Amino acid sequence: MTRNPGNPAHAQTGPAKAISEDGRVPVDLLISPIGELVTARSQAGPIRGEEMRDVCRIKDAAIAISAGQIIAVGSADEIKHAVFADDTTVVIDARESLVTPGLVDAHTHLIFDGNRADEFVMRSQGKTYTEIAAAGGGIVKSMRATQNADVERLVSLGRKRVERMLESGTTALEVKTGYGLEMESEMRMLEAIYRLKSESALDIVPTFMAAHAIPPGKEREAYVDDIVGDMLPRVVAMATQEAEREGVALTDMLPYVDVFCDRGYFTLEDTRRIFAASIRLGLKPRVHSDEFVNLGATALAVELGAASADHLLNVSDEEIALLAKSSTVAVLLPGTSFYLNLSDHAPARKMIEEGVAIALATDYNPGSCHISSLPFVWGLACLHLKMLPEEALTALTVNGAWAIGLGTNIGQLRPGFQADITIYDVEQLEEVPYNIGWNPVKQVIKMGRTIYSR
C-alpha cells in the first residue's frame, strides 16, 4: 500500500501541454477504461428527492484529467477520441472496477485524546448514552484527556485518524473542536485541525464547537457567556492569523459553530445565543439537533440558514417541511443509532419523499459512534435508513459537500471539478453496501494525483 499525505494544492506541476493538430486535448492523468463510472450530477445546489437516486452509471467508462481538474468524462471510446496522452501521461486501468467521486463526510470529531473502549462494554449490558454520561462517562471523559493534551499530540492523533478515513475513499471532511470545553483547550484543537487542514492531501474545513457538552463545575448560563464574550472573538482572531499565513482570504479560514442542542445539554434559547453572536461575527451556523429529544434546533436552522442540521432521529414533521423548503442539509447519522443502539433511526425515507437535501457522515467520535469508513455507513444507510445505494452515493458525494461549503468545486465526476476520485475492487456500485464491513476502497486520487493505493 502507499500513501502520499501532502497536499496536492503545494504540488508542483508542468508547464501546459499543448493541443494537438486534430484538436484533442492533451491529459496528465487517464483513468479508462473503466469497470463501471457512477456519479450523481447537479447543477447547483444539493440533490433532493426522487433526484438523488437518478445518477449517471457509465460502463466502460474513462475519465481525463489536466492539472487537477477533470476535463472530460464518458465513454472510454468517446474520451479516447477527445484527448490524446504522450508518454509523460499516467494511465489508469480500472476495467474490473466502480470509480465514484471522492467520498465526502460532513461530520466528524476526529480530535480528541483518550478512549472510551469501557463505554463499549457499558453499553453491551444495556448501559444507555445518558447513564454513561451520568456516570462520569461521555463527552466529559473525553474532555479530562483532550484538557491535557498539547498541539502536537492533538495534531499527530488527528493525522493517524485522517489517514484511516483516507484508506475508506474519504477525500474532504469535516472536523469539530468540542472536547475541550474550555477556552485554552479548545483553542488548541481548533490550532491541531487548521495545522491538519494545512498539511494534509484532504480537503479539511473547521467547526467550532465549544458548546458540545457543560463543563463539570460550570453553571450553564455562565458557559455560555464564556462561548459568546471569550471564545468566538478568539476563534475569528485565529482564523484571521491562519488567513494571512496561508495567503487566502478569511472567508477560506473562518470556521463554521455548532452547538449540541438537546436535553441535558444546551437549550433553544442558548443555542440562539451562540448562533446571534456567530453570525455577528461572520461565522456560518450548523446544529446538533433532535438527537435524543426535540427542542426545536431544527427550525432555528432553517430560519437562520444554517449550513446543515445534523442527527435528526426526533425531527418532527412540521421541521422536515421547514427543511425541504430551505437551503439547509440534513446530516443523517446511521451510524450513532446503530452504534447506541437504538431501535429508532432518522426517517431518511419522508425525508427524501418531502424533498429535504440529505448527506451522510460518520460523526467518527471516541464514544457514541467510534466509526470511521464511509462505506460502511453507506451499508448502515441501506440496512436502517431504507436508502437504496443510489441516493446513498448522492448523500455521501453531492451533499455532503454543499453541506460543508464545498459542492461547487467537488463531489461529483464532471468537467470543471476537482479530481478527486474513490476506485474499489468491486465492479458495480450495490457491491459497496452489499459488502458491509469489508473495505473495498484499492485507490484514491486527490486533485488528479494518488494519494493512497493498496
The other form holds:
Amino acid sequence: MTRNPGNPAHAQTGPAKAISEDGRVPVDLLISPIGELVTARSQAGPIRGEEMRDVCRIKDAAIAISAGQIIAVGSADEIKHAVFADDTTVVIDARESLVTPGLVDAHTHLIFDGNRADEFVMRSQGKTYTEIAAAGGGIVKSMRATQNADVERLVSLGRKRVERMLESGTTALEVKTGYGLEMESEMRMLEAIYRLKSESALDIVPTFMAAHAIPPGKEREAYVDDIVGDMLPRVVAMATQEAEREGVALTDMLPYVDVFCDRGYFTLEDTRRIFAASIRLGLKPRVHSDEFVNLGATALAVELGAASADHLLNVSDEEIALLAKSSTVAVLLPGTSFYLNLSDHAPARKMIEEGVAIALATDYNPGSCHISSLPFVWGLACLHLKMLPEEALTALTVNGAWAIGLGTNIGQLRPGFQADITIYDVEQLEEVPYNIGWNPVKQVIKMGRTIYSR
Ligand code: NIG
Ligand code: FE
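After the form predicted alone, can we look at the form predicted in complex with N-(iminomethyl)-L-glutamic acid?
To see the whole picture, the full complex is given below, headed by that same chain.
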C-alpha cells in the first residue's frame, strides 16, 4: 500500500522492536486466544475454482503483530512460544469471537450528494430502474445534486459513509467518480476521493468514471470525445500532483477508469475508445458489464487485461470461459440485484466451476444499491448466488484485494501482510451470513491499530 504521511493509521507504525535473547519476536499487538480464525491464502493472484472454499480455519488461534504488519498466525499455543509480549504489548482477548482479514469493498460509488429515496418507493410501486431513469431519475438525478456540491462537502459526505462501512468491517475500498458528468464536476469528485484517501485510516482506491451516464443535452459521441480528449489527460495531471504532494510514485496514485457499458449508457465502441485512451495514458480499465444487457464488454475487458468486470448478470458462457483464463476478476454485486428486486442473479456457481476468480462488493450508490454493509452482501451471496460462506470470505478478502490492485499487501492473515483485521461477535464463520441483517462486527484493526470498537 501507499503510506500516506498525513494518515493517522500509517503514522502509528513505528520501527519493529528488538528480538529477545531466546530468539522470540516482540510484538505490539497480540490477539489471543481467538475462537475461530479464518483466512484464505494465495501465493500469487486471485483464488479460483474449488480453492475458493479451501480456506484456513483455526480454532483457539492467535495473531501477532509488529509495526503494523502480521508477523505470526497460528494456534494460540504455537504463537505463545514464538513471540513475547512485554508491558507495552496490547493484548486482545477474542476467545468467543470470529476473526477474519479486514473486508475489501472492490466497487463503490461512495461520493454523491442528495439521495434517491423516492426511487426506492417508485420501485416498491412496480417501476423498474430503467423506467425510473427514463422519467428523469437515476444517475442524472444524482448528477444534478452532485454538480452543486463543492469538494469540501463531497469529502464530508464521503467521510460519514466510510465511517459506516468501517463499522461493518470494511478496511479497504474502491471509490468511483461518475456523478459529475462534466469536466469540472468530475474533477471535484476525483479530488474529494484523493482527499479521503489521504486522510482516512482505510485504504481507498480511486476510479475515474465520467462514463457513468450521458449528461442531458449532450450527444453521446461528443461526450465520449470530451472524456478521451479533455478529461483523461486532466486526470493524469491531477494524479501526478497528488503523487508529488504525498511523496509517492505516480503509479500508486493513478486511478482506474470505469465505463458503464449497457443499453442506454455507453456502447461497446465507446467503451473501447475510452479504454484505449486510458491505457495509452497508463490508466487501467475496469468495467460495468452485463448488468441489464450483454453488449460484449466482458470479452473486451479480458482482451484489454482489465482489473475487473463487474455485475455480470447477463454474462455468456463463452465470456465465462474467457474470464477463467484471464487475470480479470469478476466482481459480483448481489446487493444490487436484491435492491433492484430482480429475480435474476449473476451465475456465480457456474463461474466458480469454470475457474473464474470472483470478488464480492457492495456497489454502494444512491440509486440501484444503497447498501454499505459487506456482511449483508455476504448473506446475499450465500442465499442468492449460492456461494458457500468460505467462498464468499475469499471473494470479500483476497480476491477483492486483487481486484483493486492491493493483493500483495492486504486480504490475508499471513506473515508479511498488513495487519488489517475484522473481529465479529460470533463464534464461527457460518454465523456471519446466517445473521444477515444484523451487524456482527465488534472491532476493526487497521495496520495493527484498533480504529473501530463497538
Ligand atoms: O453499479 N450501473 C451503474 N452504476 C450503478 C448505479 C448508480 C446509480 O443508480 O446511481 C450500479 O448499479
Ligand atoms: Fe456500480
